[in-house]
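Below sits a lone chain in structure tokens, taken as the form predicted on its own.
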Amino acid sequence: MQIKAMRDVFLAALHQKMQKDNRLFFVSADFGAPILDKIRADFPDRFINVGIAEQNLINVSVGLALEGFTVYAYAIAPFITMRCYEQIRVNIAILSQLRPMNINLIGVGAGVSYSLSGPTHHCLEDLSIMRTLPNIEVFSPSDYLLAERYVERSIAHKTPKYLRFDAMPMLPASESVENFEDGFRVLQIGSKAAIIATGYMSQKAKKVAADFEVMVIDLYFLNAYDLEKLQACLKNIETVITLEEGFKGVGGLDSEINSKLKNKQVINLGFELKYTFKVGSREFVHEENGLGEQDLIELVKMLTNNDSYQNKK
């Protein structure tokens, strides 16, 4: 399998769809990619660059969606979610409950994938704030295969969506995507514990759990997955670890799982409520926040050896 970026694969597949469907419209907040040059050149009447103005990006995109277009609004993840949160809340979350609209917010730079750019470009709040809005589906893929599969869903489901893409090219977490609409997939079978992760952290969970009898679940639909199937997968598991590249304890992945798996011991792992100003690699930022590979391996080792470990949240 090749190393590819989520956005490149998604946009390439979208470009193919735009050749056949003249109701697909793309709006960018002055954020580029090589494939976007091709979209702009091939469909100049269905591509708008609004400039560095994310609030206006939302307003223009909503206007197009209300006219019946399927709209893709594209910007850096922390900016498309936080710079224009009021516009998303009022013009998308609230208005979509009254007026149907198919609008897809594409945020690139999930978690600390822009690790060298510091806390202004780290995106640790988006899972929490986007999950709290009614009427918006949150999609947090772990690789480009999932991103590519989502193109069909983004067209077919006439509802608002937030697509949380990693900025870095990477290998797939799994070589196949079965039962995509379930909203999750099992990356590794295990019986002693389970890790439920999302986005890049699903890749990391699979890596650190490789030598242990631990189930690894990649949850990519944060609020639209098949809960009954997930519960069935975890039927014989007593301890569940949630792992996210976002702030913990404030409404992200951990909040979702804590509320749905109340009969399990759940250990929540994520970033503490502080920003990281030290600059380094992604793993360096993780290590600074207790989420380094060795930190996770030590925790999994304690759990699988049945050593006592108090539930820490």
Contents of the next structure:
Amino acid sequence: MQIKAMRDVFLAALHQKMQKDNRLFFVSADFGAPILDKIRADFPDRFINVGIAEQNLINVSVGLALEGFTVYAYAIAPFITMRCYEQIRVNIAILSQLRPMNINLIGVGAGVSYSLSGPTHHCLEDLSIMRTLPNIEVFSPSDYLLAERYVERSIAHKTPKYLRFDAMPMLPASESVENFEDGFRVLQIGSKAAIIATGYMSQKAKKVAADFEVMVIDLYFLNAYDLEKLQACLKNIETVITLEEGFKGVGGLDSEINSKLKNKQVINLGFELKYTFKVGSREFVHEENGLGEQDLIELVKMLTNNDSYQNKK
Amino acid sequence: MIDTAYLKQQAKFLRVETLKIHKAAPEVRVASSLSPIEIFTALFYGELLAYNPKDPRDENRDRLVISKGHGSICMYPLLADLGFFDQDELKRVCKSGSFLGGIPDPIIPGYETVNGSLGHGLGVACGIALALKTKKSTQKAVVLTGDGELNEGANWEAIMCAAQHKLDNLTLIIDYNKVSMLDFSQNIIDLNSLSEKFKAFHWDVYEIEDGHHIEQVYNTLKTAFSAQQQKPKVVIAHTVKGKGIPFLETHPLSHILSVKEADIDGFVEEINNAD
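Swap state to the form predicted in complex with its partner chain from the form predicted on its own:
Expanding to the full complex; the earlier chain stays at the top.
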């Protein structure tokens, strides 16, 4: 398996689609990628760079989408969600309820994938604020194979979507993608507890749980997954940990799971409600927030020995 | 040929009907809905816009984005008159269950975008204009904003973008009534000279000295729409907020003022009797 970035794989597949489908339009807020140069060169009339202007990125994309184009709007994740949240709310969430539009917001830099760039580039609020808007599907893939699969869905589902891509090249979390439309997948089976994670954290969960009897679930359609199938998967499991690269307890993955799995013990793991200014590797930033590999392994250890965990509680 | 008498009559009709709506639904913003009346009259009754009441999303329509939605209540009687929806709906403005609210949304046939939050229309219209060009459509995109609304920064992102992409199928009409919510706009953010600003941003600029003079409005809009300068166009219409209601015309708080229910019939009569 190769190491690849989600955006490169997604954009390469999109480039192919753009050759055959002249209704696909790409809008960037002066944010690039090697494959994007190819899109720009090959489809100059269906690519526009609006400059460093995310509000206008959204508005222009909406205008194009209202006219029937399938639009991809592209920028750094915190900026395409938070700089222009009002535009997303008014012109996408609200308007799309009255006028259908296929608009795909691609945010690159999920969680702390830009760990060295500090709090402006750490994207820890987007899962909760995007999830709270009606009419927008939130896609949070854990690897490039999922990202690639989403290209078809992004064209077929004529609704607004937010694609939360990691910035860093990574190995796939699993060799192949099965039952993609379920919105989640089991990366590891286990009976003592389950970790439900999203994005990069699904890969991390798989790593830290490797030596334990813990199920690892990668949830990538945050508000469009098959809940019944997920519940069936977790039928014999009492304890669930949610794990996300996002602020804890404020409406992200944890809130989704807490509200849906009411008859289980759910432990929520995520970032403390503070910003991290000290720079370092992604793992360093995780450690600063109690989410380092060792922190997680300790927790998993505790959980797989039920008695000791209960005592500690 | 322009039928001035007819257009004047229609403008009078819209002014009177807007006041009647205000009488029944005092919640609607009346002053800001009285300033763009001649603009809408020229666009619709002057047939400067292509529209289809039977199919409001007709591919062959011109796209009119009314960004100052709250200040377009005069569109209600206009759209009903043209057959976009049933006349009876006008009696239900702001009543429970009505689609005609205090701020119009695209649930109303004839509206393109969501209103209520300012500074959104121009950017969306840029995207529409770009799409029309890409589709090789000859239809145009037209946006109406107020002047206070231009304080919103997103407009200026769109103003730069439209010039960069030479969107000459896009026309911005500014209902320059010079009153914002709490004061004359000059005392909040002075936009003068608006025309120089747009020239500096490489727009094709037109100005209507009296935005209530129907011939001036009609002729300037017509000239602007047909111009081909490889630039987006702006028509700055100098208007009067609350036009037709003397105490509103000079009041810095006209935006939030209502006309007393008991006074409305008198104003209607004055407007009907004016020449």
